[in-house]
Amino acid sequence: MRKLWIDTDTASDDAVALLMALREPSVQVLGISVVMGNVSLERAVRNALISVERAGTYAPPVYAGANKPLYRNTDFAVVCHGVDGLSDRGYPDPALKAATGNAVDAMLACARANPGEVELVTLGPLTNVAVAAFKDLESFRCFKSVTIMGGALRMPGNWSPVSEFNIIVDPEAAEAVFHAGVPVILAPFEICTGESLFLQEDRDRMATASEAGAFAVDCNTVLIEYGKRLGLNGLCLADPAAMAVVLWPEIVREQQETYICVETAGKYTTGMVIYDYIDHLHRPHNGNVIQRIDGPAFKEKTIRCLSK
């Protein structure tokens, strides 16, 4: 059985993609390291506990991991998710509790413990995962490979012109990971739009398929009407489409190795995953990156999951 540890700053898509991990029988998770970024920490952490809940399967450690980027001031994406980050539904306080012990210290004891096994899987800001890489470098590449959802390569960015809100909350951190050693595969923004995007009719199989299903909805609702806004006319799942590049890799369409980095300094595009798909600065390739997914299988099979 393949082996997951996910890295989340969990909100409402952050919530569905664990739900998919969890209940999917061909992988294990053996844990979950929280970072701020879509909401503080501390939210995160409870919508991390919350998710696990929802998925109704088993329930693998949860971490508090940072709660701040690793050297800028951040804001919430309030605006994308709610104030609480799961469409502000009132759901209740979950009975599960966080693990006792740092985030990165459990995620480094996890790839020490087994080698060349544990895919990474990171669906929020790479403070966690950079702070490890700095940490314990040779523990960090007992990882088999991290895949990361983040960019915006083809298309605007979803947080500033060309930056999408992952990378752009921690762009540093992004950088280090990218040169870290570690096989990274990137699912940037643009695979989760176009036929990838879940429209009524998706949702509403969605809602009835269980109650696993109604949460992925529910909790979304703040985030189909923020994609408004992007000129999308459906729900826009970005982590659950990067967790589908993991769960069943047969959905990718097409992908391309190459450079990658992350520009830091720049006045207009700070945070801007830089794709050298032509190999202009004739650089080691460092990357996998995902360009297309084939959008209605990714949704017939998060469905499918979710109903089970």
Given for the second form:
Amino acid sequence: MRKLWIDTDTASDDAVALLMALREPSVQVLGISVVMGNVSLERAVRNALISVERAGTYAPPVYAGANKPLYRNTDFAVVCHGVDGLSDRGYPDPALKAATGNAVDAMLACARANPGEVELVTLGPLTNVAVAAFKDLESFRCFKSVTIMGGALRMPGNWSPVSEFNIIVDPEAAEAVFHAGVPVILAPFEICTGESLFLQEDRDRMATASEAGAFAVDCNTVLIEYGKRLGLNGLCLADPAAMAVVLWPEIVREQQETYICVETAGKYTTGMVIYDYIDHLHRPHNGNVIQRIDGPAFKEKTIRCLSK
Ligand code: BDR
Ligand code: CA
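Please supply the corresponding structure for the form predicted in complex with beta-D-ribofuranose (BDR) (the preceding block corresponds to the form predicted on its own).
Every chain and every other molecule in the complex is listed next, the one we just looked at coming first.
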């Protein structure tokens, strides 16, 4: 069975991605590390534990990690996910508790114990992951791959004119992870737009499919309203799109091996992901960029996964 480790700044779309991974029978989630990002570390840990409970399957350990970016200050994404990150719907506190121990050490121990087998999936800023690479590169390189929800390559940014949230919150961390020697699969924001948007009819199907499906729609109430303000006619689920690339790689329609890096010192472009699509820079390729997925297949598989 494939083995996953998930790093998440759990807010409402991370929650859906966690439900998907925990309900997909072909993978086993060995652990979850939490990082600040969409919300504070404390809220993100709470939301991760709620999500694990709502998945209704099994409970991998959840570890708290970084509570701030490597060098910068940050703002939380209240406008997208609400104050608590789950649309302020008043979910009760989880019965599950976070595991003792540090997220970085736990992640490294897991990679070391399963060399070449564990696929790392990141749904938030890359602070925990960069610290793991800095702390023990040899163990970090035991990860088989790292699939990153990050960047906006073929569309403007969602958190600056050119930058996507997960990357701009900690650009130095992202740059370090891109160059840490573990194969990168980059799932940029645009793959959750267009045909991948969850329209009203998709949300209705999901909400009536199961208790987990109802939670997945309900906790995204703020994100649905935010999308309308941006002129989107559906719910954009960035983390679930990245998770779907991992769980169901057959939905990928276009991808490209290329050199990827992050602007860390731009006047206007900090946090921008540079994707050298025709080898202008003549650098060794360090990542596979997912350029297009089958949106209807992504939605169908996600709804089915939450229906079981
Ligand atoms: C990313 O930022 C958050 O809003 C989402 O959880 C996703 O990880 C999208 O830019
Ligand atoms: Ca996230």
